[in-house]
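Here we start with a single chain on its own, the form predicted alone, put down as structure tokens.
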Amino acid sequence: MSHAMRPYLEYQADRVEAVLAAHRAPGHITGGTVGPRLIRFFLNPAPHTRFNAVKSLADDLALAMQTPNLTIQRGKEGIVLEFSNPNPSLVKLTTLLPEVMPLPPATALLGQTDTGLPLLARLSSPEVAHILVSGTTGSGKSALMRTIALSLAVGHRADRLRLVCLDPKGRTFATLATAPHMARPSVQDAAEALEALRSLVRVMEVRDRRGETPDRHPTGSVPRIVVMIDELADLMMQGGAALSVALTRLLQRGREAGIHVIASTQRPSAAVLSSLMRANFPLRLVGKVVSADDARIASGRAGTNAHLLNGRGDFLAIGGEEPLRFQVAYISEEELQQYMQEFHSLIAVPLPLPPTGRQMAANL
């Protein structure tokens, strides 16, 4: 935290305790953090003080802090208010990925939380597995559909992981063409989309009956492969009926066999995802949806306020008891096309945490 935010917190934490007393519901502001978008104030209330007395105020306290947002909820250090950071700082990709190198096996990197910590997700966990990332248009979907693509290929060997990239639009995975980690060029036609799944589900069905999975063959023979889907409900309506059931089946069965999917999609309801779909994403990533009711849909659970998140890079992880907060770390087409021009010298060479980096990361 920079000495000239420290007045700012110290005249809103007074601006939270004045209206609480003035409503007859005190409390203490004991802390909080500071987060690349988002501050946190941890309140401690007085033993009389009811915590809907609190959130009954959100509006009062929001329009003394002059924010347009205001979120209050129950947290494991009391009263946690939640609003935008006055002047956010952009998490960069170039940055924060030399500080989680080398990348465990089967991990990527998403950004970072409102704590400072790099988020990463282990696709090998039962908890990950496959990952749902919802939004609306300038929430950061694509932005973090690269991020994960590129964490991937930067910490895996290229006979370790393969990419196979649904990408109907085909702008996402664009710059990525040249990475020897794609196992065929990125697909755009719902025909080749269809063959291509209909391709990893023998390549399961082999892997199943071989008893191989990258987990037994450590050494690359049998190499994890990673699905990335952009658009995934323009491309279910374009693929019909056998598309949903090989994408079914991938999910159901993948993990199992080291094949993972990672997709994308506006609002996944039922219109265009299965229920048996969508029970198949363990680990959900929500940007800023329309509405409390897209905010339910997208999550799988009710009360996340992912209708009320900044936009642009703004995320929660959906997977386990509490959805955590995160900023995706952003890396721009120009410094993408740069970074990839130098990518075979960098793939997979354990690149050097600096003196002061930090070895701990928040892990799904």
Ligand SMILES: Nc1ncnc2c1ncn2[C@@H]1O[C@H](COP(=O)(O)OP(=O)(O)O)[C@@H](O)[C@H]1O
Second form
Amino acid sequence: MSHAMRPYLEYQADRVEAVLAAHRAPGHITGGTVGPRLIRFFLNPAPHTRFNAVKSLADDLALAMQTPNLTIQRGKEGIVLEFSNPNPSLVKLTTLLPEVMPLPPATALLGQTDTGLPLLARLSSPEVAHILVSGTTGSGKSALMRTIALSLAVGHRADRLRLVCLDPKGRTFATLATAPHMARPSVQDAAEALEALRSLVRVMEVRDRRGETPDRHPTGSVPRIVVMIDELADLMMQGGAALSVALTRLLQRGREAGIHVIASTQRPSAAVLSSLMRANFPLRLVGKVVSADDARIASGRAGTNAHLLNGRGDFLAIGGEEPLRFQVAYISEEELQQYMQEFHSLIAVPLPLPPTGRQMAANL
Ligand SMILES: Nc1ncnc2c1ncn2[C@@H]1O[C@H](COP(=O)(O)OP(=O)(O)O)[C@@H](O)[C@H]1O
Ligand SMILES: [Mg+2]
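So that was the form predicted alone. Now I'd like the form predicted in complex with the named molecule, please.
Time for the whole complex; same chain goes first.
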């Protein structure tokens, strides 16, 4: 927490207590957390203060605190007031990734939860398997896709994990082009994307028939394959029914064969994704959306308030019970290039081979 933060927090706590007292719903701020994007206050209400009375004062509290969005929930800490940090800090991939290395197998780094913990997603788990990323333009989808792709590449040898990138706009994965994990150059064209997905379906069928999975063949003969699709809607519009057939098959049966799909789209409505496809994304990562209705479509459930997120990497992970709020770890173009160079300096170094008999003699 920065030095200047304490007076701000004390001021805000005083405002909250003053508004509550003025409306005869007194309570005390007993503590809280300061996250990179969010501040939480824990409120202990006086015995006669009702939760609904505090909740109904949300607008008055937000006005007094001069904060654009304030949410009030019941939590195990009491009543939890949540509002945006006026001095948001950047969560950097270059700082967060070393903290979690070595990453467990099949695991991507997503970002940092608002309680300060690194958030990881394990693709091999049935609760993750395939990931649907949604959010309006500027919510940070492409940045999240890059973070996932790069953390997978950094965490795995290229013979253990392959990336197939479908990128209709051609910008998201451009810098990753030279990563040794790329199974093929990033695909922009819809016809080529269809061909790529169909060939993955064939790989899946062969693996199924032979009972091959990356977990059972840890030597690298059956690499995990991660298909990254940025702006899926663009691709679906051009690729039509054949593309959706191939994608649906990968979503339904890919995980066991070690093939995972991570796709982003602004609004996963029925026009973009069939309900069968949507049902096969166990994990949804939802950034800022424009309306409560879009929040429901993106999250696949009501009440997540994804339209109140701040954008630029402020996301919810929605899989299990409670949505988990996190800030996506960000990587700049320059830092990404740096990683690419490191991949290549690793490859350029020859493997330390055992010396031949003659060399050994020369060394003596
Ligand atoms: N995790 C993040 N942390 C900080 N800034 C971010 C983050 N993600 C995105 N941004 C900012 O928001 C802009 C839009 O992000 P982008 O990933 O292109 O959004 P989308 O693909 O959803 O339109 C980026 O250019 C960047 O400036
Ligand atoms: Mg984008």
